[in-house]
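First, one chain by itself in C-alpha cells, the form predicted alone.
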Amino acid sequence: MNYQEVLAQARKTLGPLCKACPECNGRACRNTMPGPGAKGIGDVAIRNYDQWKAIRVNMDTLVEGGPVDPSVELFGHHFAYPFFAGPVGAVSLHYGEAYNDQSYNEIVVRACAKNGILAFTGDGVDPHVMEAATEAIMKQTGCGIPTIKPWNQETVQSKFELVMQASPVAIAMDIDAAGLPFLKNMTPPAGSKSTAELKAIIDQCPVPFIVKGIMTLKGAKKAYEAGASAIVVSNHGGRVLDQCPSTAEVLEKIAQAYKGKMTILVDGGIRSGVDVFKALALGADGVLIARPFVTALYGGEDAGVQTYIQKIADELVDTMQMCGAHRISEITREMIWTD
C-alpha cells in the first residue's frame, strides 16, 4: 500500500468535511467546525502549515558518508523516529462515522507501537473514551501517552488512577483545550489552570507530565515552575483561538530558553519529514502530527498508519543525508534557512 492509495481510500471512508488533501494544509476545510478546520476565519491552521514551508533547509553533501540513524531517546524510552501521533478527539463528529474515539485510539496506538513510535490518545466527556484508550495502551505494554482534558482536580485524579493501570510512558494534559466549547460551563468545571493548580495536578502524577498548549515564553515559564517534564508548543491546530501565531514562529525562542530543562515537543501544520527536520533544527526534541494520522487510519487502518509513518521517516532520513546529519543530535540551527 502506498500513500496515494491510502489517500484514495480515505476519500471514500471519510465524512464530507475532510477532503484527504494530498498534503493537509488547512485550506479546503478552513473554518469548518465541527470538522477538521480551524476557529474563526480559519487562518491559524493555514498559518501553521505555511510558516513551516517558509523555512528552507540548507543542503550540504560535502560531509563524511555513512548510515543515518533517525532514532531518539525520550522519557527514558527508545523510539525509531522523533515524531508521534498527536491526540485526536470526536473523530466520528469531525471525520465521519466509520470510526469513533474508542476504535480510532485502539488502531492508532497499536499501529504506532508496532512501527517504533507512540501515539497520544484523546479524552472526552464520555468516560468510555479514556477507558478504551487505557486498554489500548495497556495492550501495547504502556507504549502510548494518554492526554487528559483540563478537568477539575478531583476528576483529573480519577483519570490518573485509571490510566496508570496501563503504565504509560507519560501523561499529557492539553491545557489549550480550555478553549473548546464543550468544556465551558461544565459540572465539574473544566478549563484554564493557574500555576498553583497545575502544580497540584503534576504533584499527583507518578510519571513524566506533559503540558500541551504552550505558545509563549511566559507560558513555558509557568509550566516549568509547576514541574512539567515536557511541553508541547501547540495552538491546538487553530481550533481554540483565531489569529494567533503559528507554532513555527514561537518554537525557537521557547526552545532556547527551556531546552535541557524540559523536553520540548511541537505540533501544528507539520506535514513532512522535511518539516520534522526543521522543527528539530529549531530546538524541538520531538514532533506531534495529528490530522494526517486520521487520514491515514481512515485510508487503511494499521496498514495506512504504517504507510504514513514510513513516508515521514523516509523524508526525514533523506533530509538528514542531504544536510549532513547522521544522527538526530547532529541536526543544528545552521542546517535551516529563515528569512
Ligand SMILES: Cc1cc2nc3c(=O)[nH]c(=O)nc-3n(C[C@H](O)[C@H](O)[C@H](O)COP(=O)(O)O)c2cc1C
Given for the second form:
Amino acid sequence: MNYQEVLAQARKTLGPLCKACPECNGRACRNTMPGPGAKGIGDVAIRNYDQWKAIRVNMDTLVEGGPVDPSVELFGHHFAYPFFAGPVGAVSLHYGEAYNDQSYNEIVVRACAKNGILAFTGDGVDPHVMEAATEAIMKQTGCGIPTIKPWNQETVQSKFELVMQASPVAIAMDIDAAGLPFLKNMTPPAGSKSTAELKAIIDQCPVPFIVKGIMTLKGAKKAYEAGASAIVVSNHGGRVLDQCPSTAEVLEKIAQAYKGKMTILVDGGIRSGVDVFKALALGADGVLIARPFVTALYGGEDAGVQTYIQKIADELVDTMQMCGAHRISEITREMIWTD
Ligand SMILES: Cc1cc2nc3c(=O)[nH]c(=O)nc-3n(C[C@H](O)[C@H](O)[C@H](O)COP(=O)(O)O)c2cc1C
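Would you generate the structure of this protein in the form predicted together with the named molecule, following the form predicted alone above?
Everything in the complex follows now, all chains and molecules, and the chain you saw is the first one.
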C-alpha cells in the first residue's frame, strides 16, 4: 500500500468533516469543530503548517559518506525514529464512525510499537477510553503514552493507578485542554492548574511526566519548577485558543532555555520528515504528529500507519543525508535557513 492509496481509501472511510487532503495543512477543515479543524477563525493550524514551510534546509554534501541512523534515545528507551503519533480523542465524532477511541487506540498503539515508535493515546469524558488505552498499551508491554486530561487531583490519581497497570514509558497531561469547549463545566472538573497543583500531580506520578501544551518561556519555567520530565511545545493544533503563534515560532527560545533540563517535544503542522528535521534543528528532542496518523489509520489500519511511518522516516533519512547529519545528535541549527 503506498501513501496515495492510503489517502484514497481514507476518503471512503472518513466521515464528512475530514477530506484527507494530499497535504494536511488546516485549510479545508479550517474552523470545523467538531471535526479536525481549529477554534475561532481557525488560522492557528494553518499557521502551524505554514511556519514549518517558511524554514528551509541547508544542503551540504561535502561531508564523509556513510549510513544514516535516525534512531533516538528518549525516556531511557530506544526508538527507531524521533517522531511519535500524537493523541487524538473522540475520533468517531471528529472523523466518522468507522472507528471509535477504543479501536483507534488499539490499532495506533500496536502499529506504532511494531514500527519502533510510540503512540500517545487521548482521554475523554467516557472512562472506558482510558481503560481501553491502558489495555492497548499493556499488550505492547508499555510502549505507549497515555495522555490524561487536567482533571482534579483525585481523578488524576485514579487515572494514574489505572494506566500504571500498563507500565507506560511515560504519562502525559494536555494542560491546555482547559480551552476545549467540551471540557467546560464538567464533573469531575478539568481545567487550568497552578504550579503548586501541577507539582502535587507530578509528585504522585511514578514514571516520567510530560506536560503537553506549552507555548511560552513562562509556561516552560512553571512546568520545569513543577518537576516535569518533558514538555510538548504545542497549541493543541489550534483547537484550544484562537490567534496563538505557531509552534515553530516559539520552539527555539524554549529549547534554548530548557534543553538538557527537560525533554523537549513539539507538535503542530509537522507533515514530513523534512519538517521533523527542522524541528530537531531548532532544538526539539522529538516531535508528535497527530492528524495525519488518523487519516493513515482510517485509510489502511496497521498497514496504513506503517506506510505513513515509513514515508516520514524515508524523508527524514534523505534530509539528514543531504544536510550532512549521520545521526540525530548531529542535526544542528546551521543546517536550517530562517529568514
Ligand atoms: C480531532 C482531534 C482530537 C484531539 N484530541 C486530543 C486529545 O485527546 N489529547 C491531546 O492531548 N491532544 C489532542 N489533540 C491535539 C493533538 O494531539 C495535537 O496536539 C494537534 O493536533 C497538533 O498536531 P497536528 O497538527 O500534527 O495534528 C487532538 C487533535 C485533534 C485534531
